[in-house]
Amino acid sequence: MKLFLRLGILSVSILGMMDAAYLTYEKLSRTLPPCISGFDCGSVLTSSWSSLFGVPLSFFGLVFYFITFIFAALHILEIDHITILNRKLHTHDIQLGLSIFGALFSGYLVFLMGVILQAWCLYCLGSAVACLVLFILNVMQWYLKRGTCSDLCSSPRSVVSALLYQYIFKPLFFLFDAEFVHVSMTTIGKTLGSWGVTRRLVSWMFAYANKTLIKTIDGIRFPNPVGLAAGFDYNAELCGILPSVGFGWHTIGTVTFRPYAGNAKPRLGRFPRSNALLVNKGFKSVGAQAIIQKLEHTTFTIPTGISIGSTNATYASLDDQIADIVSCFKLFLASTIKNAYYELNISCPNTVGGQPFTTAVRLKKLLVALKPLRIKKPVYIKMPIDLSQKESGALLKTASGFSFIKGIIFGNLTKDKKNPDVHPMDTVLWKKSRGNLSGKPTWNRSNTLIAYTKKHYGKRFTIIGTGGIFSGNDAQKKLVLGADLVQLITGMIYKGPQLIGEINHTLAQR
């Protein structure tokens, strides 16, 4: 494998040198290379962007590929260190740095072609592909040289994915509106999930499987304990692709009885200093009937649940709001959907009236109304995390009196603007914004409630931990505290889709 990578880097650098040398020659001789239909090499190669300080960009590319060739040759000769200014440097570290620079700069040039010039050069795209391949091969070489990555990666592919996401895709995504990016990624995910070949490719890139991760809980067989929480795939678009990303289970929704277009924009924002998302969707949903029509002929390959909440509207009474939730459950129970479980979401702080079922009296009234439905599939209650321990304990005690409630999820967004885990600058912004926070600001409170539930109701409830999971160690922490399963959303957005495989790899090793 090591020799294959070194020969691969050497070969690609030679091809890159040939491409760059040819373009440099054509540029200096003031001629244009032959092109093929669909490309406009001339517009690109004669533009003002094709030179830097009067020197053709292709010449800089030639220098880059030549240096890469030299280091590849050193590796083949088993020379892993060089000394510069009395400092010993690892050649594979230098080469990795070079490949990152090459991938980033070639990405910039592709952006120029596609957005600024709106013309494509066949030779320039070939160079961009060469830089991307060099980046991937160098990451894999670095991975093998350094050994295992512990919690950082489950494979060389994971390292490549993480670096691409952290240094290219995430900075690009974070330039745009968060909801626009979410909708775009959902559309891409839906498309990738529609084809067997793309599902297999995504699985090869991201997923990690190990028999030690399999859990059977409440009669449901989970391939691994890492699930996608409700709030991401709220309109059931991603059933085809999520297993390939590596998730062991998946919650759709939250779904409401009636459609709701969502709260006023902006509905999503980012607080990078706090590793948090500002969420204000307010149970955005196409409605139960539309979701049912979409899912009745869907075959799920991992356990999939339906999260149900009350339609975001003003109700004449609490009884009317309860009736709305009961009606939603009735629709799903009458359908032929093969979902594995239900989630009862009583904890969204972004709806009209806030969280009406987060007192023991009101929760009991809701559960009494649901009991006659004789729901046979497990129901997990998604709980708030900002209540006091006494208030949370009262909700747990109430839920424990209803046998169809099998588990508890801790928890939902935090609305506590005095939360010490929110960066002070983000707190100032938050006070001026609509919505509440996911991610790391929910971490400590979620963990406290998981441990409390395990201590007092560990034999009664399945415990699902969500909130602030950004690594395998984070997931392990929640499991150690008492969670049986874990969920995430925000960590994947900040760390990348390879995070799911990394978490499963860490859990398997532990």
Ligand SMILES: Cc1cc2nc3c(=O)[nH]c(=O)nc-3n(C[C@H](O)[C@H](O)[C@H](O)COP(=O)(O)O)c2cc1C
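Rigid core here is just the name for the largest C-alpha set that superposes within 1.5 Å across the two forms. Quantities reported herein were computed from a predicted structural model and do not represent experimental measurements. Positions refer to the first chain, counted from 1. Compared with the form predicted in complex with this ligand:
Once the rigid core is used as the reference frame, the Cα position of residue 461 differs between the two forms by less than 2 Å.
Core-superposed comparison between the two forms: the C-alpha position of residue 123 differs by no less than 2 Å.
After superposing the rigid core, the C-alpha of residue 180 moves by less than 2 Å between the two forms.
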Given for the second form:
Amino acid sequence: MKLFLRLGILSVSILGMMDAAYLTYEKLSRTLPPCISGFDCGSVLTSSWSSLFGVPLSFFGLVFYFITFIFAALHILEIDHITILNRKLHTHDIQLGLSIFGALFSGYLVFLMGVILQAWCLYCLGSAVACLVLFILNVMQWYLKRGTCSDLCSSPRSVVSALLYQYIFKPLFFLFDAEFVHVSMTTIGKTLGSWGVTRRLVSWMFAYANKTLIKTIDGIRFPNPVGLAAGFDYNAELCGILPSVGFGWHTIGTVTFRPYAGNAKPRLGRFPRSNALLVNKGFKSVGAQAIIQKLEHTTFTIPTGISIGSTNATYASLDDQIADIVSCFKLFLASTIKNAYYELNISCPNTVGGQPFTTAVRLKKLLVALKPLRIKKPVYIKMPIDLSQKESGALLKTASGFSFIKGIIFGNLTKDKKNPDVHPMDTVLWKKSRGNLSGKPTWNRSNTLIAYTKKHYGKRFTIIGTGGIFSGNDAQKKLVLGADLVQLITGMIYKGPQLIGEINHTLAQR
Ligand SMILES: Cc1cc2nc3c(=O)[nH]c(=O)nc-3n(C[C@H](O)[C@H](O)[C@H](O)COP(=O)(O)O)c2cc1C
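Could the form predicted in complex with this ligand be shown next, to go alongside the form predicted on its own?
To see the whole picture, the full complex is given below, headed by that same chain.
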């Protein structure tokens, strides 16, 4: 990739030099180069704008391309910095500066041709294209050096996506209400997922596939270990597009037995200082029946799971709440949906009554009620992350007594307002808001609990690592600690959709 960029810059600067040298020669010998119809090279090259202080502009172009060529050659020779007036300057910084200058100046020349002279010179346009390409290649090179891609950019497309997302789309999205953006992106994703051509385009742009990433776990073949966590595609709209984005698996939901319109708005916010989202959806869901109707004729191209939780409501008793979850499972089990697994969400902190199944006694009651359903597909429990190791250990011990529970997901959002991984200013804001945090504030706690589960139940449970994955290194850290698979949402919001390919690329490289 690096060599590709360096050779690209070198080649384009040579082409630019040839173009500028030819125009300079023609100008000095007072002749005009051949032109093609539709262009009017003569008007441009003989105009008063074609010289500066009596020197042909093309000569300045020649000097510009020559300097660009020299720096590209230095870079290929691995000379990464030069010292001028006792100051160490990085060659990629100088190259970027040169290319910005070149792009701006050629933009000015294009403006002169299009607006002032109203005539186009083929050679000058060629030079403008060369400057634009040099600019793009230099920006890519600069960002590769600076590490804009979380670790290793998987392709030039990945760098371009990362840049576009970081500097254009994210700032734009962050101007609007977070839930509005989420709903809009879901609509766009659903539309893109409906046609083969757009799916292929998205896949070309973002996805990274490598045979070394394939894993078979609990009888399910995962094309890669990176999944979309529950909560993003809560109404099952994105089955078409997510494989093209590069995900290896995907959880729909959390789905509840009865529909729920969601908690009062605002339901979603951002804490950029903490790299977190503030979530207060409270299981917004169209309900199990509607999801089943939607999915019964869907063929999944990656393993897809259904996350099930209790309908967000006030219950007369714990038994009623358990009955609600059991009813939801029964509906799905009676359907013909080809989901690969289920998640049992016991850890949503945004619902009425909080997290009722996060004590060993209550969890056991729930699992005892689910056991007679003889669920064949693996069930993974989505765990809370704010409990102590001892409390979490008690839940793991209980879950380990039920053979249909195949795995554990650590974990859900953090509701702990003393969480040290939240920026102090966000903690103040958080205390005044409703909702709980995803992203980096969940990173350390989920890691600790993954390592704990690996140590004590590594042979018993499949472990899924979720929380604060923003890069390939982050995903790898969770895998090294003991996770078999990883899931994310917030990293994608902060870094862009190319993150999934980048993570997979990083994992494959290592
Ligand atoms: C907008 C949003 C909605 C969520 N809704 C759910 C949900 O319905 N069910 C669930 O199990 N987890 C839900 N979560 C938690 C995520 O699945 C995940 O566990 C958590 O965000 C940590 O991962 P992340 O840091 O990669 O986002 C939600 C998270 C976000 C950001």
